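First, one chain by itself in structure tokens, the form predicted alone.
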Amino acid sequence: MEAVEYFEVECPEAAGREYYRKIADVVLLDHNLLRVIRKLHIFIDPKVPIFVATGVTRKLPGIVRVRDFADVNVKDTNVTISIGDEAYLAPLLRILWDKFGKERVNQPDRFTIVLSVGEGEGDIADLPVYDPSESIYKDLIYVLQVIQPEGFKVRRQYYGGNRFYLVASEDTLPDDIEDLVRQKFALMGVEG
């Protein structure tokens, strides 16, 4: 497992800094997210009160397309999809049902789908089925909510590209919160 390039917990109280560093270490390890995080900066100031976690992910896996887990054979108005990895079968069926209707999707066995298509509808191989980055970012935000102090219910969060952040407080968030987030990204050497 690759180590996180940058991991810092910033807190005006030394005991709080060490406490939250341990919490973050354990929670990230328990949720197996250290492999996807490249940089993480956590700032906590209990006097304000404010919690800011900013981070950058490593390169995440790409979108899984039909061609990545199945063979697609087109013959006239029928497309036969031979499934090689069942992990994506359920989402593929939902996508095909939504796109073509259940009456045009036939599954004679566990590893085969036969699809009745019209002209120009046979290009199924490049159809996106699953985007792993969506669940990874949701997991990251969930983990940051676990790490944040108890009672910090006012939140703002963002994930996209290779960045994510979570800001939380007991009270309303300060007006300059975007500036604070940019400052924490800057400490990691990331422009924001």
Second form
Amino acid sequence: MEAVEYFEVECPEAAGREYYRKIADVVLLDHNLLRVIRKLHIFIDPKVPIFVATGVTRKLPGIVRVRDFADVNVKDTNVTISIGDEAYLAPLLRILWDKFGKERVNQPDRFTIVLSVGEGEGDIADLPVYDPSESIYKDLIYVLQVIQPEGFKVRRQYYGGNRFYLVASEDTLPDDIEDLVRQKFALMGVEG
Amino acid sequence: MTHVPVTYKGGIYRHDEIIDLIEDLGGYIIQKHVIAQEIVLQALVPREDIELIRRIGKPLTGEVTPSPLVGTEIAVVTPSLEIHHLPHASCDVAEYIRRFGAKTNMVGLARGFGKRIAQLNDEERDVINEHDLAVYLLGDFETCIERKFPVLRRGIDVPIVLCGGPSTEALRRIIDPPVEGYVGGIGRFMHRTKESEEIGKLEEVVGEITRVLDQRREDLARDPLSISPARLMDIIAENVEEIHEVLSPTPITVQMQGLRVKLPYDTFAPVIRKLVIDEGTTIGDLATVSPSRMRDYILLRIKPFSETNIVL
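Got the form predicted alone; could you also share the form predicted in complex with the partner chain?
The complete assembly is shown below, putting the previous chain first.
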């Protein structure tokens, strides 16, 4: 957990606190999310019962565009895309098929795509292909669900603007839950 | 002749000689595993013949080790089979107990999670009660264990060993009425047990189970069973051909007080009841043959001497 600037588990039971510290550490490590998180505060009160996890992410990598992983050559109405990183090939093909239709998208070999484009459609290089933050936030929320005690089926979650939180309980969440979340953010020195 | 549970590990070459030897000495093979070039036998053998088996097994690179849990069937009960409890906490414990010869079954409760909402249904209760002992693996919080354990133990009449995150003393303090065994410091965790400290905890669980089962064996010895479960297993294996076509690792599972026979109840219960053991005594005389709540298996419970006035 050295990579995380702030990491606290708050719980009235000392033994439980230590176990959950370890659980959170292991789960985040397993899912490769330690480097994404800057601050994390977990609050568990088994008496209520309630689980609150609040956190702040690091600056996430930006949107991946075509020019980030491929070379684009435009020649009249033909555009040749040479793929450098195959990881983004599948989402790119899907986008091109949607945009131009399958009959205008040719893939003569694994790393080449040839497009026939119309007038004013040649600006392929700036096409956004993949937004990493979307899946990272989804992963984060999933990981918090794994960390939380099991059986807490009533949940509220939020992410966006570098912040995320997840509140869970087995009972109906109290009305003032937003205040509690704000308090926990304040503990990390983040404005609610 | 008192039988002791042991595990024999050795090469596959000439292992049938060891099997014959154990059978000739009056012992019973409970389970036989063939793993590539190696064979693992779990057996009950006469105490005074262990040295003999060791001596004969030596040139075949055989090793005889005591395994206190051979001939027992243990239920490992977890509040659920979700990612919160699997694979590490429950599988590591179940697997470790297995190394000492026990047949373990994992029981994941359908609605065992949560504090207030935890439940145990009648099928789960009956299945757990068919075992010799139940190991409960609960979570990390005292408050939750205190609140939910009374629900999870309702109607369970087999000995219970309770494992949880809080210390053993804390568990002892919060559980009322007391259960037979406690192991603290082994609650919910999300990593594999690899460090020596964690393996030590698993040892502790096995130690506690052995202690509880030894106690139970002593209780049983006061009113001995009419026939030993292992001998009954041999009789069924000899006389019911179909059992050899069952693909389970243990077609007949030996328990401390009976057997689980993995054949359909409706077809085979009458056959088994009528099997003659000795001079007109049938299995039906010495044991109750009832349907198991596990699939459509048959459960045999051997009656004690006080009920039948026969010991074979």
